[in-house]
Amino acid sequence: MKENLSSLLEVRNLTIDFHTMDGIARAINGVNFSLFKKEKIGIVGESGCGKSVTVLGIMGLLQKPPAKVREGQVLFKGRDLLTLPEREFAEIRGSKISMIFQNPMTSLNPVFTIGNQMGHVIRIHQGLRKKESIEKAIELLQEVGIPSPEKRIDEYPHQLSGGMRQRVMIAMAISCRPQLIIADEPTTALDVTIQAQIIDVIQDIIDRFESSLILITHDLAVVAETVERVLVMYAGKIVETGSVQELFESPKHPYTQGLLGWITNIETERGKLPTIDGMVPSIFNLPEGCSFSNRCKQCIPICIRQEPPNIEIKPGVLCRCWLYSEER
């Protein structure tokens, strides 16, 4: 944890439910973490673990209903975003905090040109006139490495490649020089070469603007190259927190060890890659004890009976596991 940096974002006991016809889905269960100024953190875990729901909850972008923030706080520079009127929240969202979504084809409106969409965002947050906003949009496209931005500004999303559309989304996200950028699986559906280019663009932007970054991904290679600290999520909870180096060299939680198994032990029986046995528990019926207990090879009786506490193993390293508790 960076003691020399000021806290920018504090998420405290964030708990989010979805009220459906099938019952109440406990999607996020008491998530806690801090983000410091100029810091880059990653949130990793299997699909459905709650990564995207967490950041959408932070951004106030979950549809209510069915979503409901049951409890918790999201403090941005000391202000609880969850208690702000929507108009005030909207002013912060996009100007102070911005988000790069995982699928630019569904995020961009297919019936408006790139210039129209970017210009609209710029005018809302910066109060520029139409001509000035288009000039600003061209500058931003150039900044994210799109060639011939004067031409691209008049094109529609379907006329651009997937990589270019994602660069447009990045350009829109940085239009107001936000203090925090949230990137939700920004390289999904892109080929490997383009993925590397997009990550490079995001890193360059973060460094030049001195912004903070929350990167949501399932790609551990991207995590290793991009962020400084990692939060590992499972079944709506953060089960391990630590630096990138600590996580890769000495993973503590059995789930994290399983995630990293394919990196540390490629050669397995019959040439198969390592897997984590069992199924993720249903968020409609989470177990009483540890959510990972039914898949854990190191499970002990207390794991089934009681939810484990979040234990500080050493400064900056937290693990939600009974294996590290004296109470075991």
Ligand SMILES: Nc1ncnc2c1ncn2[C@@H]1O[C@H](COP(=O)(O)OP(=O)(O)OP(=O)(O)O)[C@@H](O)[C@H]1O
The other form holds:
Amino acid sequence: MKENLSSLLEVRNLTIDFHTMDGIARAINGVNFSLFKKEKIGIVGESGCGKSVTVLGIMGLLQKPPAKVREGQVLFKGRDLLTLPEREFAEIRGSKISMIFQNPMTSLNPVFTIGNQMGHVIRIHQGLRKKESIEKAIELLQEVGIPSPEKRIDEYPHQLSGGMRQRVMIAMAISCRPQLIIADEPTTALDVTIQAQIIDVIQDIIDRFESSLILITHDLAVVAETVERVLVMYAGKIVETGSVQELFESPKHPYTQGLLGWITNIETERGKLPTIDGMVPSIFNLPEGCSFSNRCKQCIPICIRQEPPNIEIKPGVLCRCWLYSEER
Ligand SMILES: Nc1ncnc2c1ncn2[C@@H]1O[C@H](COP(=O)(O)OP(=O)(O)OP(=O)(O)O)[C@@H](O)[C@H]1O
Ligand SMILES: [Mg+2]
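We have the form predicted on its own; now please give the form predicted in complex with the named molecule.
Next comes the full complex, this chain leading.
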């Protein structure tokens, strides 16, 4: 961990429920982490573990209801975003913090040209005039590697390839030089050949702007290449935190060990999709003890009775597992 750098974002005990017809879904259960200036972190975990809800909660983009932030703080440069009036929050969102989503087609409006949409965003946040905002848009398209941006600017989203559309989304996200960029599965909807290019664009932008990055991805190879630190999530909790190297060389939590094995198997046994045995518990009815206990091969009696503490195994390496506790 980079203790000498000050933290840009500090998420404290973030707890988010969804109030649904079927009851209360405990989607996020006390998430804690900090992100330093210029730091790049990844969030990994199986589908439904709460990656998107965590970052949408940080961005204040969850629809309330059904979502309810039951507890927690999201400190951005020391200010709790969750207590800000919506207008102030909206100002920070899009200028200081930007988000890149999975599917650029759903975020771009099909009836407006790229220039129109980018110009609009730039005018709102930077108060530029129309002509200046178009010039700025062209400049931004250039920054994300779109060839002949002065032509592209007059095109509609459907005229661009998926990769180009994602570049446009990135260009929009960086128009105010945000200090924090959150990318939620930014390449999942794209062709494999394009995925690496988009990751390169994001990397390049982050390095040039000296921004921080939160990257959510299923792709552990991308995690290994792109980020410095990883948060592993399971059932709405961070179960392991550590540097990329630590995580890949010596995963601590049985869940992380399973995840890594799972990926290796995919590579070695094509066509077969082995998973970690057993089912993720329902977030409507989470178990008393460790949420992973029913699937864990190393489960001991206390795991079923009592939630494991978050143990600092060594500096910067945290793991929520009884196996590492002396109290068990
Ligand atoms: N609007 C909602 N109402 C009820 N439950 C929701 C809602 N949005 C998300 N959830 C639940 O919250 C949990 C976390 O969802 P989330 O979208 O964060 O998962 P994820 O880790 O991003 O998964 P994926 O990898 O598939 O994107 C899931 O169980 C999901 O069903
Ligand atoms: Mg998601």
